[in-house]
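A single chain comes next, written as structure tokens; it is the form predicted alone.
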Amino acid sequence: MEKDNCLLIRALIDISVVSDFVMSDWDLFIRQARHANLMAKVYCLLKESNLLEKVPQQALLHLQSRYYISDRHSQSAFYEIDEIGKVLSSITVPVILLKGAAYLAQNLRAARGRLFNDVDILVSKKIISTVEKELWKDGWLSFHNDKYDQRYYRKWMHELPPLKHENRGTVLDVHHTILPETAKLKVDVEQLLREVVPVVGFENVYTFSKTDLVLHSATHLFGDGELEHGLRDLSDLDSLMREFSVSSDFWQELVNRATSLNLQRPLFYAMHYCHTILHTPIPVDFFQTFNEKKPNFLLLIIMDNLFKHAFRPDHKSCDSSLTSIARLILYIRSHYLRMPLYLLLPHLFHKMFFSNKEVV
């Protein structure tokens, strides 16, 4: 595999490469960014930089049409954040947005061309039961019935149940931290708590502050075991860092932050990853500051092939005789991530043989 195949890469780290490419590098380009969920996001990224006239007019139909789906989306999804603030209102306790909700809500770079499958919400694990039945009430009802996946997102999960309201056919993701209770990593989600930022015009709904999106975006994107759509994940950290390091304090506020939560390792490997995959412009003296956090030399160099492959686009063009197997490999992590062995073995062996539903 050449590397002159990943055009969408190429792309993402200089959008300006586009001006250099013939009909057959649009027709692949196009096709990469479909596979990889960032068509809309091109668009964007050849409007602002004044390239749209560089694009033949084939090429552009498919990038303005799934333009106007992200819009939609969008119009949708703080449709729903408003709902969900006003059926909550009466609950003290704030209700904050997380991914792409807070990146909307909070006019992000990284909201620009995005697409929606959910909206993602985090309340104390102390109101979760009375965030439940409000939500029940206006019509949000789970539709995992198995009595086996109730009781593993109850017992084991940091979320509840996904939620699909009754007359709109919208998901929604309710949870009460960022990492599931078995997890290895432990995080103290007061902290997260208590530096919440309100969203201007909605209703006792906040999000994460900066650097604590960026911490729960590397939190979430280096401990999920599906990558087929890791290059948009890792596009959304490379937007969020590029957007919030316009102040001079942000990267050790960043690692500051990563140290008190206990989040250096995803942290590293977000900053890693955006800067050698993406160019993400990230000052090299802050890699060091991550000492025995970081991966040693040897896993690094492992993670590095998993990782570097994964992230390519899910698209045939970008794959190499490594690309399926890194991908198995790094989902089978995430779960020994998210469970501990004693836990863990029987849960698959139940969703295998017991349930027809994909694991969870």
Given for the second form:
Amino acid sequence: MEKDNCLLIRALIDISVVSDFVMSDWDLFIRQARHANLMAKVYCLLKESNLLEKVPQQALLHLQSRYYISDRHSQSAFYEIDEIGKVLSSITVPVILLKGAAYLAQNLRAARGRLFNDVDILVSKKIISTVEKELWKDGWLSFHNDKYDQRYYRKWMHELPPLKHENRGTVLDVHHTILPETAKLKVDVEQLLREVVPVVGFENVYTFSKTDLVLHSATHLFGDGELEHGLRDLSDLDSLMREFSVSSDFWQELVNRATSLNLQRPLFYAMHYCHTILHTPIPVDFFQTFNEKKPNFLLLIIMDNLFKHAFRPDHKSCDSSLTSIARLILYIRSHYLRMPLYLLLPHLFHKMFFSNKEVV
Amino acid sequence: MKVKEIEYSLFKQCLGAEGLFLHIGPFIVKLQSSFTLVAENVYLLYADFTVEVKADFADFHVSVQTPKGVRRWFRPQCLFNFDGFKPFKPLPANHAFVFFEWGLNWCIAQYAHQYLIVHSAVLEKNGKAVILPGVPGAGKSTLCAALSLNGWRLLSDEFALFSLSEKHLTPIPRPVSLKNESVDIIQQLKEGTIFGPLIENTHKGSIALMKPISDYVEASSQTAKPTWVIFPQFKAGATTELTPVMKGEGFMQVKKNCFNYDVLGHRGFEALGQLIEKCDCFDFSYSHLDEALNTFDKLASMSVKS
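Given the form predicted alone above, what does the protein look like in the form predicted together with its partner chain?
Let us now look at the entire complex, which starts with that chain.
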């Protein structure tokens, strides 16, 4: 594979490349990492590989400064996890942590240096209104007061409108499934719920199993098309797969699980892009097992050309003349994946003319 | 090389083209702007600062640009850009230079968490530094400007940068931003002091920036020991009075003025504790600048004896 001209991607593939960085490389590297929201992660990678001493002081301060923030986010997330677990244990509803909070609770490498904008949890849809009421009593209030937004979330999305704690200001997303209700791809969430794993040291708190953590992350990125933090999310997947694949059965279990949940397509994309962009060591045989669930040859070429832009840091040093158009196409695709056109077009129309906020 | 050692026309040309690397306190700021207002004012007010045409590293890559679209011609605007991020809405074009100042404040407050950052003026005498945390209207900048013209070394008009690792205050002696009536007061205080033009109708009122004395800029690398925290309160008719404040109360007051106390988590708590531990805290009410200056000088000389 050819060498990527993006320093950040090269460092994510193999962090030891920083040993050859000259000062101007550090300048660019910091800027790329900042735009990809990966500064703290890079700091952790450097620390784990005992490479911090290779970092010039001026650059180190920036990485460290961001690491402090991620450290603070983890501390605050742990606090919220504990609080939410307690609140919902009173109504004997298990809390399933998603995404960053799950990686953190299971002490996974993907959590190291990760920033949290919010805590995401999942509860069964049957009891979601009870959960909402219980959280409300504890001070978690919706800050989307717009009637349209409320309806958008409650009718079409896979989550309640985001909640904010009235004292602590932290944000909580309560999901009842992992994809919008209106999305083309459907997931049987009950199957996921049957395999959850308890979080040690917390009462009433669970996460998805290893395979399901990867599948959820892949689904979020490729099935729902949320690419705002493209490289960060791809790097999460890379970290998860690298860590879990220490167990020799992992890849087979992952593919089997994807088959039973009908999530082969997002998993294929996740494995394909982790492998091609971040060189995740995935045995080639497993790419063969997707057969007809793989995108066809032509589609894959198109997707490759779009995603190679989406997974670059959003910094001008990584842009080419096609970057903005590729991002736009993927943005439109993401909305199309989330909603059929007969819902999407009125939604965009509403957002454009009746709301001064950005499209959610 | 100092800014003043470059010819203005060349300075303006470089700033408008690739941009220039300015050494501002502990930071290297790469500034690019084709606004004449920015070039003129940086040239005037940052005259004693070190500048490089080429450098390998900058902490902050910033520019003040003209936004795209019709506003280029119709009621022109300016826009602050931090390496592709645009954290603020555009402002009227006559704000171009203060936009750089405010934008740089934002960069520091958002990204320099190697320091506990307190919104305050910092000055030093005999190696001892006073921190003047500022709620708006308390007279922080006026007092800071007056002290800096009366033998107190200016470390900063805006930020106390308390280094988490070194536990001292790092200078960043940028131009002092004066608002409304304090512009006149300070202009009359000392002849020969250089001011930028008055910028009217900003969200903070009318603003003029005062050039820091060159010795202070020269001493940018000399850190100072935090010794006093003084909460100034300007009040017409008030008697000049320095009242001791309990350390616990001082801690809570300074915390309110911190930009990154919460972001730093336990590190913020520890750093602020260490800072307050080193300082005597006072409330300070005043209505006359000369009396205020006397009080500060007494404080400095008393502590020399003790």
